[in-house]
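Here's a solo chain for you in C-alpha coordinates, the form predicted on its own.
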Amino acid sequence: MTGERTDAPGRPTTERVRGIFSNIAGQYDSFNRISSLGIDRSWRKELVKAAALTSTSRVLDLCAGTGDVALAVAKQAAPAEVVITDFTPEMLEIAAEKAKSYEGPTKLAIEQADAQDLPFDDESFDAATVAFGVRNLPDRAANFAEVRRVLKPGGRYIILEFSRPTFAPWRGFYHVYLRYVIPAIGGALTGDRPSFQYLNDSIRQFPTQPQLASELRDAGFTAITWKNLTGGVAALHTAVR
(Lines of atoms letter the chains of each structure in order from A and count residues from 1; the text may use other names and numbers.)
(Lines give C-alpha, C1' and ligand atoms only; values in the text may rest on other atoms or scores of the structure.)
Protein backbone atom coordinates (compact mmCIF):
# COMPACT_ATOMS: atom_id res chain seq x y z
CA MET A 1 0.00 0.00 0.00
CA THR A 2 1.09 3.53 -0.67
CA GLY A 3 -0.15 6.84 0.63
CA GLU A 4 0.82 9.82 2.68
CA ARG A 5 0.31 9.94 6.39
CA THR A 6 -2.77 11.85 7.43
CA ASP A 7 -4.97 12.10 10.49
CA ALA A 8 -8.06 13.01 8.48
CA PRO A 9 -11.07 11.09 9.83
CA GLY A 10 -11.86 8.03 7.74
CA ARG A 11 -8.87 8.52 5.43
CA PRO A 12 -7.02 5.23 4.79
CA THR A 13 -3.23 5.15 4.87
CA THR A 14 -0.86 2.21 4.96
CA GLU A 15 0.17 2.86 8.56
CA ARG A 16 -3.36 3.44 9.83
CA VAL A 17 -4.95 0.41 8.16
CA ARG A 18 -2.15 -2.02 9.00
CA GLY A 19 -2.10 -0.79 12.60
CA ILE A 20 -5.86 -1.14 13.03
CA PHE A 21 -6.16 -4.63 11.62
CA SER A 22 -3.04 -6.00 13.27
CA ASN A 23 -4.40 -4.77 16.62
CA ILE A 24 -7.93 -6.12 16.25
CA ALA A 25 -7.19 -9.37 14.36
CA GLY A 26 -7.93 -11.60 17.34
CA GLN A 27 -11.37 -10.06 17.93
CA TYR A 28 -12.28 -9.30 14.32
CA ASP A 29 -14.59 -12.27 13.78
CA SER A 30 -16.44 -11.66 17.05
CA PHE A 31 -16.91 -8.02 16.14
CA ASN A 32 -18.33 -8.91 12.72
CA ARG A 33 -20.84 -11.38 14.15
CA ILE A 34 -22.05 -9.05 16.88
CA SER A 35 -22.11 -5.79 14.92
CA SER A 36 -23.91 -7.31 11.91
CA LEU A 37 -26.23 -9.46 14.02
CA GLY A 38 -24.99 -12.41 11.98
CA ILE A 39 -26.21 -10.97 8.67
CA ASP A 40 -22.65 -10.98 7.30
CA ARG A 41 -23.03 -14.72 6.57
CA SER A 42 -25.89 -14.12 4.15
CA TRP A 43 -23.92 -11.31 2.49
CA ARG A 44 -21.02 -13.69 1.81
CA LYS A 45 -23.41 -16.21 0.28
CA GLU A 46 -24.61 -13.52 -2.13
CA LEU A 47 -21.01 -12.72 -3.04
CA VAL A 48 -20.25 -16.34 -3.90
CA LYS A 49 -23.36 -16.61 -6.07
CA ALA A 50 -22.43 -13.43 -7.95
CA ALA A 51 -18.99 -14.86 -8.76
CA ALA A 52 -20.58 -17.53 -10.97
CA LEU A 53 -17.72 -19.98 -10.41
CA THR A 54 -17.13 -23.45 -11.85
CA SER A 55 -15.04 -26.38 -10.69
CA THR A 56 -12.14 -25.16 -12.85
CA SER A 57 -12.15 -21.53 -11.65
CA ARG A 58 -9.10 -19.96 -10.05
CA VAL A 59 -10.13 -17.25 -7.57
CA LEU A 60 -8.17 -14.41 -6.00
CA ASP A 61 -9.53 -13.22 -2.64
CA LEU A 62 -8.21 -9.76 -1.78
CA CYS A 63 -8.01 -8.11 1.64
CA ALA A 64 -9.05 -11.53 2.87
CA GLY A 65 -8.62 -10.81 6.55
CA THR A 66 -9.38 -13.90 8.61
CA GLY A 67 -10.46 -15.90 5.57
CA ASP A 68 -14.25 -16.04 5.92
CA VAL A 69 -14.94 -15.09 2.30
CA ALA A 70 -12.33 -17.47 0.89
CA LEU A 71 -13.73 -20.36 2.91
CA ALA A 72 -17.28 -19.48 1.88
CA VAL A 73 -16.15 -19.56 -1.74
CA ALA A 74 -14.48 -22.94 -1.26
CA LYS A 75 -17.40 -24.52 0.61
CA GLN A 76 -20.22 -23.04 -1.47
CA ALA A 77 -18.76 -23.08 -5.00
CA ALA A 78 -15.83 -25.57 -4.84
CA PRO A 79 -13.60 -23.90 -7.46
CA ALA A 80 -10.22 -25.38 -8.35
CA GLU A 81 -8.25 -22.88 -6.23
CA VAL A 82 -8.67 -19.86 -3.98
CA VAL A 83 -5.61 -17.69 -3.36
CA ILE A 84 -6.09 -15.93 -0.01
CA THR A 85 -4.28 -12.58 0.24
CA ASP A 86 -3.97 -9.74 2.71
CA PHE A 87 -1.22 -7.32 3.64
CA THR A 88 -1.67 -7.75 7.42
CA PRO A 89 0.22 -10.84 8.68
CA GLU A 90 -1.82 -11.09 11.88
CA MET A 91 -5.04 -11.50 9.90
CA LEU A 92 -3.52 -14.06 7.54
CA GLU A 93 -2.32 -16.14 10.49
CA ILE A 94 -5.91 -16.57 11.58
CA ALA A 95 -6.98 -17.36 8.01
CA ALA A 96 -4.28 -20.01 7.80
CA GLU A 97 -5.54 -21.69 10.97
CA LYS A 98 -9.09 -21.75 9.60
CA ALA A 99 -7.89 -23.16 6.28
CA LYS A 100 -6.39 -26.17 8.08
CA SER A 101 -9.86 -27.39 8.99
CA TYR A 102 -11.20 -27.14 5.43
CA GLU A 103 -11.96 -30.47 3.79
CA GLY A 104 -12.91 -30.30 0.15
CA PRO A 105 -11.67 -30.29 -3.43
CA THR A 106 -10.59 -26.64 -3.54
CA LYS A 107 -6.89 -25.87 -3.16
CA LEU A 108 -6.34 -23.04 -0.65
CA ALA A 109 -3.16 -20.97 -0.99
CA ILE A 110 -2.18 -18.10 1.31
CA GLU A 111 0.06 -15.22 0.29
CA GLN A 112 0.78 -11.84 1.83
CA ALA A 113 0.06 -9.25 -0.87
CA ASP A 114 -0.89 -5.63 -1.33
CA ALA A 115 -4.15 -5.36 -3.28
CA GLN A 116 -2.77 -2.29 -5.06
CA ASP A 117 0.40 -4.04 -6.32
CA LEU A 118 -0.33 -7.70 -6.94
CA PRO A 119 2.50 -10.25 -7.36
CA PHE A 120 0.61 -12.35 -9.91
CA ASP A 121 0.86 -12.87 -13.66
CA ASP A 122 -1.41 -11.18 -16.17
CA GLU A 123 -4.68 -12.98 -16.91
CA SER A 124 -4.11 -15.64 -14.25
CA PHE A 125 -7.49 -15.64 -12.42
CA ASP A 126 -11.08 -16.31 -13.43
CA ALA A 127 -12.52 -14.16 -10.63
CA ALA A 128 -11.45 -11.82 -7.86
CA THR A 129 -13.38 -11.17 -4.67
CA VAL A 130 -13.06 -8.58 -1.93
CA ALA A 131 -15.24 -7.97 1.12
CA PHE A 132 -14.99 -4.78 3.14
CA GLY A 133 -11.47 -4.13 1.90
CA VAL A 134 -11.73 -1.69 -1.01
CA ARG A 135 -12.84 1.00 1.44
CA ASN A 136 -9.50 0.72 3.24
CA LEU A 137 -7.29 1.13 0.17
CA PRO A 138 -5.52 4.49 -0.21
CA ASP A 139 -5.57 4.09 -4.00
CA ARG A 140 -8.69 2.36 -5.32
CA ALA A 141 -7.73 3.13 -8.92
CA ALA A 142 -4.48 1.18 -8.49
CA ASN A 143 -6.43 -1.77 -7.13
CA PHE A 144 -8.90 -1.70 -10.01
CA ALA A 145 -6.06 -1.58 -12.55
CA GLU A 146 -4.25 -4.48 -10.90
CA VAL A 147 -7.36 -6.62 -10.65
CA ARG A 148 -8.17 -5.98 -14.29
CA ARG A 149 -4.60 -6.98 -15.19
CA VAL A 150 -4.67 -10.33 -13.37
CA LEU A 151 -8.19 -11.33 -14.48
CA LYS A 152 -8.70 -13.35 -17.62
CA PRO A 153 -10.91 -11.80 -20.31
CA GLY A 154 -14.47 -12.16 -19.09
CA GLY A 155 -13.31 -12.59 -15.50
CA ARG A 156 -15.42 -11.06 -12.73
CA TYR A 157 -14.50 -8.70 -9.91
CA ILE A 158 -17.00 -8.96 -7.06
CA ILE A 159 -16.89 -6.24 -4.40
CA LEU A 160 -18.87 -6.51 -1.17
CA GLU A 161 -18.72 -3.25 0.73
CA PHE A 162 -20.68 -1.14 3.18
CA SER A 163 -22.72 1.38 1.25
CA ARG A 164 -25.54 3.93 1.42
CA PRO A 165 -29.13 2.91 2.29
CA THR A 166 -31.54 4.37 -0.24
CA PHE A 167 -34.49 4.89 2.17
CA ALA A 168 -33.83 8.10 4.13
CA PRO A 169 -35.23 6.99 7.55
CA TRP A 170 -33.30 3.71 7.35
CA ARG A 171 -30.20 5.64 6.32
CA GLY A 172 -30.57 7.94 9.32
CA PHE A 173 -30.88 5.02 11.72
CA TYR A 174 -27.89 3.33 10.10
CA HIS A 175 -25.72 6.41 10.48
CA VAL A 176 -26.62 6.68 14.17
CA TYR A 177 -25.68 3.00 14.54
CA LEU A 178 -22.36 3.64 12.83
CA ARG A 179 -21.56 6.70 14.90
CA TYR A 180 -22.36 5.35 18.34
CA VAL A 181 -22.94 1.59 18.42
CA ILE A 182 -20.07 0.37 16.22
CA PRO A 183 -17.32 2.20 18.21
CA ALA A 184 -18.93 1.04 21.46
CA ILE A 185 -18.98 -2.63 20.41
CA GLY A 186 -15.49 -2.47 18.94
CA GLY A 187 -14.09 -0.66 21.95
CA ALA A 188 -15.61 -3.16 24.36
CA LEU A 189 -14.20 -6.13 22.45
CA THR A 190 -10.72 -4.79 21.72
CA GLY A 191 -10.11 -1.77 23.95
CA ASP A 192 -9.42 0.19 20.75
CA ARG A 193 -12.41 2.49 20.28
CA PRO A 194 -10.54 4.99 18.00
CA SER A 195 -9.98 2.30 15.36
CA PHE A 196 -13.69 1.65 15.16
CA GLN A 197 -14.38 5.36 14.96
CA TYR A 198 -12.15 5.35 11.88
CA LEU A 199 -14.18 2.48 10.43
CA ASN A 200 -17.37 4.48 11.00
CA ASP A 201 -15.88 7.52 9.27
CA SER A 202 -14.55 5.47 6.35
CA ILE A 203 -17.97 3.93 5.69
CA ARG A 204 -19.68 7.32 5.67
CA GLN A 205 -17.08 8.74 3.24
CA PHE A 206 -17.12 5.79 0.83
CA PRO A 207 -18.61 6.36 -2.64
CA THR A 208 -22.30 5.64 -3.21
CA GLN A 209 -23.33 2.67 -5.30
CA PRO A 210 -23.48 4.65 -8.60
CA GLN A 211 -20.21 6.43 -7.80
CA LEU A 212 -18.34 3.17 -7.22
CA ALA A 213 -19.81 1.78 -10.43
CA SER A 214 -18.52 4.86 -12.26
CA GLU A 215 -15.01 4.33 -10.85
CA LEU A 216 -15.04 0.74 -12.07
CA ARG A 217 -16.22 1.86 -15.49
CA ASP A 218 -13.43 4.43 -15.67
CA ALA A 219 -10.98 1.61 -14.85
CA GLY A 220 -12.08 -0.28 -17.96
CA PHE A 221 -14.54 -2.79 -16.49
CA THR A 222 -17.80 -3.54 -18.28
CA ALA A 223 -21.22 -5.03 -17.47
CA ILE A 224 -21.14 -3.33 -14.06
CA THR A 225 -24.08 -4.06 -11.79
CA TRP A 226 -24.82 -3.74 -8.11
CA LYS A 227 -27.27 -5.25 -5.66
CA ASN A 228 -28.26 -3.61 -2.40
CA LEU A 229 -28.18 -5.86 0.66
CA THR A 230 -30.13 -5.16 3.85
CA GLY A 231 -31.63 -2.03 2.33
CA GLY A 232 -28.28 -0.70 1.12
CA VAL A 233 -26.31 -1.17 4.36
CA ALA A 234 -24.03 -3.15 2.08
CA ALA A 235 -23.85 -3.39 -1.70
CA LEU A 236 -22.51 -6.09 -3.96
CA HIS A 237 -20.88 -4.76 -7.14
CA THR A 238 -20.01 -7.07 -10.02
CA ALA A 239 -17.72 -5.92 -12.86
CA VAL A 240 -16.42 -7.83 -15.86
CA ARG A 241 -12.91 -7.59 -17.27
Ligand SMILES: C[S@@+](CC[C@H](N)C(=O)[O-])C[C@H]1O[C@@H](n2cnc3c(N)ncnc32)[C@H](O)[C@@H]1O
The other form holds:
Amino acid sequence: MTGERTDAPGRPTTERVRGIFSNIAGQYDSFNRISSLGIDRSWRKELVKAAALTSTSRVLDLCAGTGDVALAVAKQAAPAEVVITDFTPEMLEIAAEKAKSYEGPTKLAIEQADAQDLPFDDESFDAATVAFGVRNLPDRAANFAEVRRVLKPGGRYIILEFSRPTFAPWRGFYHVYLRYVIPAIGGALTGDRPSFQYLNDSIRQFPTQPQLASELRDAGFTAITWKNLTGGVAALHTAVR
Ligand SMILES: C[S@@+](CC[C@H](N)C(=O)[O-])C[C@H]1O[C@@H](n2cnc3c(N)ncnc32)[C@H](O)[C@@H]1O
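Write the structure block of the form predicted in complex with the ligand for the protein whose form predicted on its own appears above.
Below, the chain from earlier opens the complete complex, with every other chain and molecule after it.
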Protein backbone atom coordinates (compact mmCIF):
# COMPACT_ATOMS: atom_id res chain seq x y z
CA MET A 1 0.00 0.00 0.00
CA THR A 2 2.99 2.28 0.52
CA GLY A 3 2.92 5.36 -1.65
CA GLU A 4 -0.64 4.72 -2.88
CA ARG A 5 -3.25 7.40 -2.47
CA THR A 6 -5.98 6.42 -0.02
CA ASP A 7 -8.48 8.70 -1.79
CA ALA A 8 -7.93 7.14 -5.24
CA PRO A 9 -11.23 6.52 -7.11
CA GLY A 10 -11.79 2.80 -6.41
CA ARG A 11 -9.89 2.53 -3.14
CA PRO A 12 -12.02 1.69 -0.12
CA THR A 13 -11.58 3.70 3.07
CA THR A 14 -13.71 3.14 6.15
CA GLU A 15 -15.25 6.64 5.96
CA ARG A 16 -15.98 6.44 2.25
CA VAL A 17 -17.54 2.97 2.41
CA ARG A 18 -19.65 3.60 5.50
CA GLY A 19 -20.78 6.93 4.03
CA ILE A 20 -21.84 5.29 0.77
CA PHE A 21 -23.86 2.51 2.42
CA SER A 22 -25.53 4.69 5.02
CA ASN A 23 -26.59 7.02 2.16
CA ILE A 24 -27.98 4.38 -0.17
CA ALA A 25 -29.34 1.83 2.36
CA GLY A 26 -33.00 2.56 1.56
CA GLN A 27 -32.53 2.02 -2.18
CA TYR A 28 -29.91 -0.76 -1.99
CA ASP A 29 -32.22 -3.71 -2.67
CA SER A 30 -34.00 -2.02 -5.60
CA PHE A 31 -30.66 -1.08 -7.13
CA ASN A 32 -29.43 -4.68 -6.86
CA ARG A 33 -32.50 -6.16 -8.51
CA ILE A 34 -32.57 -3.64 -11.36
CA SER A 35 -28.84 -3.43 -12.09
CA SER A 36 -28.27 -7.21 -12.06
CA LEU A 37 -31.59 -8.02 -13.77
CA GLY A 38 -32.30 -10.31 -10.81
CA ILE A 39 -29.23 -12.49 -11.45
CA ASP A 40 -27.81 -11.65 -8.02
CA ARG A 41 -30.42 -13.98 -6.46
CA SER A 42 -29.09 -17.00 -8.36
CA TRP A 43 -25.52 -16.06 -7.38
CA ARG A 44 -26.51 -16.04 -3.69
CA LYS A 45 -28.09 -19.48 -4.14
CA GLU A 46 -24.77 -20.78 -5.46
CA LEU A 47 -23.04 -19.30 -2.44
CA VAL A 48 -25.34 -21.18 -0.07
CA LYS A 49 -24.71 -24.46 -1.93
CA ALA A 50 -20.94 -23.96 -1.69
CA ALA A 51 -21.15 -23.49 2.08
CA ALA A 52 -22.23 -27.16 2.49
CA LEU A 53 -24.16 -26.48 5.70
CA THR A 54 -25.97 -28.90 8.00
CA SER A 55 -28.78 -28.36 10.49
CA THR A 56 -26.22 -27.91 13.28
CA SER A 57 -24.01 -25.35 11.50
CA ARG A 58 -23.35 -21.92 13.00
CA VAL A 59 -22.76 -19.42 10.20
CA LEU A 60 -21.24 -15.94 10.23
CA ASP A 61 -22.40 -13.62 7.43
CA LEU A 62 -20.02 -10.69 7.01
CA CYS A 63 -20.79 -7.36 5.32
CA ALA A 64 -24.35 -8.65 5.40
CA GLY A 65 -25.94 -5.37 4.33
CA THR A 66 -29.71 -5.73 4.08
CA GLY A 67 -29.52 -9.45 4.90
CA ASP A 68 -30.13 -11.16 1.55
CA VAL A 69 -27.35 -13.73 1.96
CA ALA A 70 -28.28 -14.52 5.56
CA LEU A 71 -31.93 -15.01 4.60
CA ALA A 72 -30.97 -17.14 1.60
CA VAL A 73 -28.80 -19.28 3.92
CA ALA A 74 -31.64 -19.68 6.42
CA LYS A 75 -34.28 -20.49 3.80
CA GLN A 76 -32.16 -22.77 1.63
CA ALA A 77 -29.98 -24.62 4.15
CA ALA A 78 -31.72 -24.14 7.53
CA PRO A 79 -28.55 -24.21 9.69
CA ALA A 80 -28.84 -23.81 13.47
CA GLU A 81 -27.84 -20.13 13.50
CA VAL A 82 -26.81 -17.29 11.22
CA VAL A 83 -25.09 -14.28 12.78
CA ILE A 84 -25.74 -11.28 10.54
CA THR A 85 -22.99 -8.64 10.77
CA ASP A 86 -22.18 -5.34 9.10
CA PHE A 87 -20.63 -2.05 10.22
CA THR A 88 -23.32 0.24 8.74
CA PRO A 89 -26.30 0.55 11.13
CA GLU A 90 -28.65 1.78 8.36
CA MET A 91 -28.08 -1.44 6.37
CA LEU A 92 -28.52 -3.65 9.47
CA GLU A 93 -31.80 -1.92 10.34
CA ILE A 94 -33.22 -3.07 7.01
CA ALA A 95 -31.80 -6.57 7.56
CA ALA A 96 -33.48 -6.69 10.98
CA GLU A 97 -36.81 -5.65 9.46
CA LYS A 98 -36.53 -8.37 6.77
CA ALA A 99 -35.46 -10.99 9.34
CA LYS A 100 -38.77 -10.47 11.19
CA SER A 101 -40.66 -12.09 8.34
CA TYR A 102 -38.44 -15.22 8.37
CA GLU A 103 -40.30 -18.26 9.69
CA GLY A 104 -38.13 -21.33 10.08
CA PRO A 105 -35.82 -23.25 12.38
CA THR A 106 -32.71 -21.05 11.98
CA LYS A 107 -31.90 -18.58 14.74
CA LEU A 108 -31.05 -15.19 13.22
CA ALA A 109 -28.85 -12.93 15.33
CA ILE A 110 -27.80 -9.41 14.30
CA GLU A 111 -24.63 -7.70 15.44
CA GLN A 112 -22.77 -4.61 14.29
CA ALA A 113 -19.20 -5.66 13.52
CA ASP A 114 -16.23 -4.61 11.42
CA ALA A 115 -15.21 -7.54 9.21
CA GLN A 116 -11.55 -6.72 9.88
CA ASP A 117 -11.86 -6.94 13.67
CA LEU A 118 -14.47 -9.49 14.69
CA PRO A 119 -16.01 -9.53 18.18
CA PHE A 120 -16.32 -13.35 18.27
CA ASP A 121 -14.50 -16.20 19.99
CA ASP A 122 -11.86 -18.32 18.30
CA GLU A 123 -13.18 -21.40 16.47
CA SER A 124 -16.82 -20.49 17.06
CA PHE A 125 -18.29 -20.83 13.51
CA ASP A 126 -18.63 -23.71 11.02
CA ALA A 127 -18.77 -21.38 8.01
CA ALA A 128 -18.37 -17.72 7.12
CA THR A 129 -19.98 -16.09 4.10
CA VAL A 130 -19.51 -12.72 2.46
CA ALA A 131 -21.13 -11.33 -0.69
CA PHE A 132 -19.91 -8.15 -2.35
CA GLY A 133 -18.11 -7.22 0.86
CA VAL A 134 -14.38 -8.00 0.68
CA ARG A 135 -13.96 -5.53 -2.20
CA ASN A 136 -14.92 -2.78 0.23
CA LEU A 137 -12.36 -3.67 2.90
CA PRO A 138 -9.22 -1.51 3.13
CA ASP A 139 -7.36 -4.47 4.70
CA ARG A 140 -8.37 -7.83 3.18
CA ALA A 141 -5.50 -9.63 4.94
CA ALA A 142 -6.90 -8.54 8.31
CA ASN A 143 -10.30 -9.94 7.31
CA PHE A 144 -8.81 -13.24 6.18
CA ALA A 145 -6.86 -13.60 9.45
CA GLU A 146 -9.96 -12.80 11.51
CA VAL A 147 -12.13 -15.26 9.59
CA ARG A 148 -9.50 -17.98 10.05
CA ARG A 149 -9.45 -17.23 13.77
CA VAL A 150 -13.23 -17.54 14.27
CA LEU A 151 -13.72 -20.59 12.01
CA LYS A 152 -13.48 -24.08 13.44
CA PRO A 153 -10.83 -26.33 11.84
CA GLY A 154 -12.31 -27.54 8.54
CA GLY A 155 -14.72 -24.57 8.43
CA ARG A 156 -15.35 -22.89 5.08
CA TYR A 157 -15.03 -19.27 4.01
CA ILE A 158 -17.23 -18.55 0.99
CA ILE A 159 -16.64 -15.31 -0.87
CA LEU A 160 -18.98 -14.04 -3.58
CA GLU A 161 -17.54 -11.01 -5.34
CA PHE A 162 -17.53 -9.23 -8.66
CA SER A 163 -14.65 -10.48 -10.74
CA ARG A 164 -13.10 -10.51 -14.20
CA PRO A 165 -15.02 -12.04 -17.13
CA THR A 166 -12.76 -14.48 -18.93
CA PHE A 167 -14.02 -13.96 -22.52
CA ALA A 168 -12.59 -10.64 -23.81
CA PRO A 169 -15.66 -9.41 -25.78
CA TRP A 170 -17.96 -10.16 -22.81
CA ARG A 171 -15.48 -8.37 -20.53
CA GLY A 172 -15.50 -5.35 -22.86
CA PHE A 173 -19.31 -5.19 -22.84
CA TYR A 174 -19.40 -5.62 -19.06
CA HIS A 175 -16.90 -2.81 -18.50
CA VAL A 176 -19.00 -0.45 -20.60
CA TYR A 177 -22.05 -1.48 -18.54
CA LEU A 178 -20.12 -0.81 -15.33
CA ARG A 179 -18.80 2.52 -16.47
CA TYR A 180 -21.94 4.06 -17.93
CA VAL A 181 -25.08 2.09 -17.05
CA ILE A 182 -24.41 1.38 -13.36
CA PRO A 183 -23.76 5.04 -12.38
CA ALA A 184 -26.82 6.07 -14.40
CA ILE A 185 -29.15 3.57 -12.67
CA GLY A 186 -27.60 4.18 -9.25
CA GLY A 187 -27.68 7.95 -9.67
CA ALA A 188 -31.33 7.89 -10.77
CA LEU A 189 -32.41 5.69 -7.85
CA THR A 190 -30.44 7.35 -5.04
CA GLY A 191 -29.32 10.77 -6.32
CA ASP A 192 -25.78 9.66 -5.38
CA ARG A 193 -24.03 9.02 -8.71
CA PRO A 194 -20.45 9.29 -7.31
CA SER A 195 -21.05 6.27 -5.07
CA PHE A 196 -21.80 4.20 -8.16
CA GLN A 197 -18.75 5.55 -9.92
CA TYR A 198 -16.82 4.20 -6.91
CA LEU A 199 -18.51 0.83 -7.46
CA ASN A 200 -17.26 0.76 -11.06
CA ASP A 201 -13.72 1.72 -10.04
CA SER A 202 -13.57 -0.71 -7.12
CA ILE A 203 -14.71 -3.65 -9.27
CA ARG A 204 -12.12 -2.90 -11.92
CA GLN A 205 -9.34 -2.65 -9.34
CA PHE A 206 -10.28 -5.83 -7.47
CA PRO A 207 -7.92 -8.86 -7.77
CA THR A 208 -8.64 -11.42 -10.48
CA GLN A 209 -9.85 -14.92 -9.56
CA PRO A 210 -6.34 -16.46 -9.27
CA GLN A 211 -4.99 -13.40 -7.44
CA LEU A 212 -7.71 -13.62 -4.79
CA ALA A 213 -7.08 -17.37 -4.46
CA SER A 214 -3.41 -16.64 -3.93
CA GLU A 215 -4.19 -14.07 -1.19
CA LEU A 216 -6.34 -16.66 0.57
CA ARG A 217 -3.52 -19.19 0.33
CA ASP A 218 -1.08 -16.65 1.78
CA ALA A 219 -3.50 -16.17 4.66
CA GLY A 220 -3.26 -19.88 5.49
CA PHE A 221 -6.47 -21.21 3.93
CA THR A 222 -6.37 -24.53 2.05
CA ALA A 223 -8.40 -26.34 -0.63
CA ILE A 224 -9.10 -23.04 -2.38
CA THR A 225 -11.34 -23.23 -5.43
CA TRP A 226 -13.42 -20.78 -7.41
CA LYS A 227 -16.33 -20.91 -9.76
CA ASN A 228 -17.07 -18.21 -12.32
CA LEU A 229 -20.66 -16.97 -12.42
CA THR A 230 -22.19 -15.35 -15.50
CA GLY A 231 -18.94 -15.77 -17.40
CA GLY A 232 -16.83 -14.32 -14.58
CA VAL A 233 -18.87 -11.19 -13.88
CA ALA A 234 -18.81 -12.63 -10.39
CA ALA A 235 -16.77 -15.43 -8.83
CA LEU A 236 -17.42 -17.67 -5.87
CA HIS A 237 -14.28 -18.57 -3.92
CA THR A 238 -14.31 -21.36 -1.37
CA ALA A 239 -11.48 -21.72 1.14
CA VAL A 240 -11.06 -24.14 4.02
CA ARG A 241 -9.54 -23.28 7.40
C1 LIG B 1 -22.39 -4.20 -1.43
S2 LIG B 1 -23.00 -4.41 0.20
C3 LIG B 1 -23.30 -6.15 0.24
C4 LIG B 1 -24.47 -6.52 1.12
C5 LIG B 1 -24.90 -7.98 1.08
N6 LIG B 1 -23.82 -8.88 1.45
C7 LIG B 1 -25.45 -8.38 -0.26
O8 LIG B 1 -25.05 -9.42 -0.80
O9 LIG B 1 -26.32 -7.68 -0.76
C10 LIG B 1 -21.51 -4.24 1.12
C11 LIG B 1 -21.75 -4.16 2.62
O12 LIG B 1 -20.49 -4.25 3.27
C13 LIG B 1 -20.53 -3.45 4.43
N14 LIG B 1 -19.15 -3.21 4.84
C15 LIG B 1 -18.19 -2.55 4.14
N16 LIG B 1 -17.05 -2.53 4.84
C17 LIG B 1 -17.28 -3.20 5.99
C18 LIG B 1 -16.47 -3.53 7.12
N19 LIG B 1 -15.20 -3.13 7.21
N20 LIG B 1 -17.03 -4.26 8.10
C21 LIG B 1 -18.33 -4.65 8.03
N22 LIG B 1 -19.15 -4.33 7.01
C23 LIG B 1 -18.63 -3.64 6.00
C24 LIG B 1 -21.30 -2.23 3.99
O25 LIG B 1 -21.82 -1.53 5.08
C26 LIG B 1 -22.37 -2.85 3.10
O27 LIG B 1 -23.54 -3.11 3.83
